[in-house]
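Okay, so here's just one chain, in structure tokens, the form predicted alone.
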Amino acid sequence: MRDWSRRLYEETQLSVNDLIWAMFIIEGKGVREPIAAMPGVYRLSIDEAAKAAVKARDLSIPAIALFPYTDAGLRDAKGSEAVNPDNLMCRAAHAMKDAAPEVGLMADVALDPYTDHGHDGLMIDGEIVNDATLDVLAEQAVVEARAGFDIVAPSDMMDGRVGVIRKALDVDGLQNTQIMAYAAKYASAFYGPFREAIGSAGALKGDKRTYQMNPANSDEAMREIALDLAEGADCVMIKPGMPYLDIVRRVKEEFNAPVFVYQVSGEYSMIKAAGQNGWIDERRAMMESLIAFKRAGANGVITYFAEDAAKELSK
């Protein structure tokens, strides 16, 4: 089949409008610190992140998802730095909005970048305490929204957090701040490079299977998504991406709600490593993986490939 004909009959199309650029930030100035487990990805100082926001605008990438690398000296049992209005995330939001106000900014809401035990919630006597964590998460979301984040994305997987966050935002006059709920976040082996990137890998005590989802479960994901939507989530996210395309399809068919996929660090790194070794065509594998998310029903993809994919799509 000739190219013009292939394009005419193409059922699924990917555009730059489907991309959210996942990005890491770190203290300093003029810093582009490579992440060993994620070739081509860097921790960026605030000034460099502001430049990246301008690049996103110029490439027509709609939004950036930001994640902090928190110095070990700022981590404590309560994740106190998460609610500091002058923390790294908040200062980055101010700078990036000044540089490129047209680009949407998404903030992670969870305590793992800020706790000395590396977990997403507060820990008492070796157990994650759900209800006590909710108030901290709500305060964190308000602090981030005040700083200029357009979307807050609770990734902690505590029960009831979407409703608590929505109420806190509304009380503070932040009704226009969107909530993207990590509604089905699986206890996955594919998160390893991310934990290195934000500095929580060495801090993590135990694992997160007590509050993240069992990879064997599908019906449970539907119950979690129904709860998050009922509590006021504007859209939901499935994480990881490629191993859970069936979940994306079920969400779209059962709820017809906006659903996003996070192509996580392990997925990215596998494609990059195989490409660098000459085992696969990296460019084609990148585009094929992104198309798969769209074909499954995703409205968009959070990905470390956003810059490369945007350039490819502009050709």
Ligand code: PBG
Given for the second form:
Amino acid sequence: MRDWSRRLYEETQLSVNDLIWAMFIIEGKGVREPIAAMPGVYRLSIDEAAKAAVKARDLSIPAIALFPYTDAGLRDAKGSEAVNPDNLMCRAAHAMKDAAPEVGLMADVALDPYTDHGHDGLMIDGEIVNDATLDVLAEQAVVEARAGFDIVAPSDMMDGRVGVIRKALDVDGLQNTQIMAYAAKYASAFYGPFREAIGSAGALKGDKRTYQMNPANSDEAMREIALDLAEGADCVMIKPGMPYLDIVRRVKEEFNAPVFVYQVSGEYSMIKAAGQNGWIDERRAMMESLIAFKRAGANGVITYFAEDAAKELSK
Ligand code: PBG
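Based on the form predicted alone presented above, generate the structure block for the form predicted in complex with the ligand.
Expanding to the full complex; the earlier chain stays at the top.
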């Protein structure tokens, strides 16, 4: 087909405005530490993350989602570091906002980077306890919002957390902080490289199937989304991305709310590894995966490819 015609009839467009850049941070200075399972992705020290924020601004990437690497020494049973206003995440937010205030910043609300058992919630007698975890999550969200994060994204999947977090933010005068609920988060094998990246892989005991969703379920995702929106989520997220496009489409059709997709670490690694082996065309596979999210109905995509995709889109 001729190019003019292809462009004229194109139903879906991907733009740089659709991208949220997923990024890992670590203590230190001048550090760009490679992550074995994610070629091309690095753990960045705060000064490097600030440079990346400037890069995001220059590329017009609207927002960055930050994830901290925490080594074993700072982890404990309660994930105490999560509520330390001087933790790595908060210091990074200050530095990044100083460097590029135009760029939106997003932080996970979940304890897994800080617990010695690697779980998202508090563990009592080997079980993740929902209600006791909520207070800590609310405090973590307030600490993050005060540090400058514009969007807090509860990824813990505890029931009732969105409402508790919204209330805590409002009480603290943080009405403008948005909540992006990881509304439908599946218990997925595709998170493997992420757990290495944040230092949880070795720590994690057991799995997260008691609080993350069964990949076989779709109606349940609709119920989770309805709850999160009713509790005050500004938008919802589906995760992982590519294996769950049907969920994205259903959310788009059943709810009048913005929906985001997280193209998770394992999805990135698959495309990257096959590309590096010369088995697929990495650039084309990346762009095809991103347009598929848009076609399914997503407003935007959280992705480790954001920088590469933004460059590609500006050609
Ligand atoms: C943790 C969290 C995870 C991811 C984002 N937040 C991992 C998990 O639930 O174990 C995964 C993202 C990715 O794989 O890129 N609360």
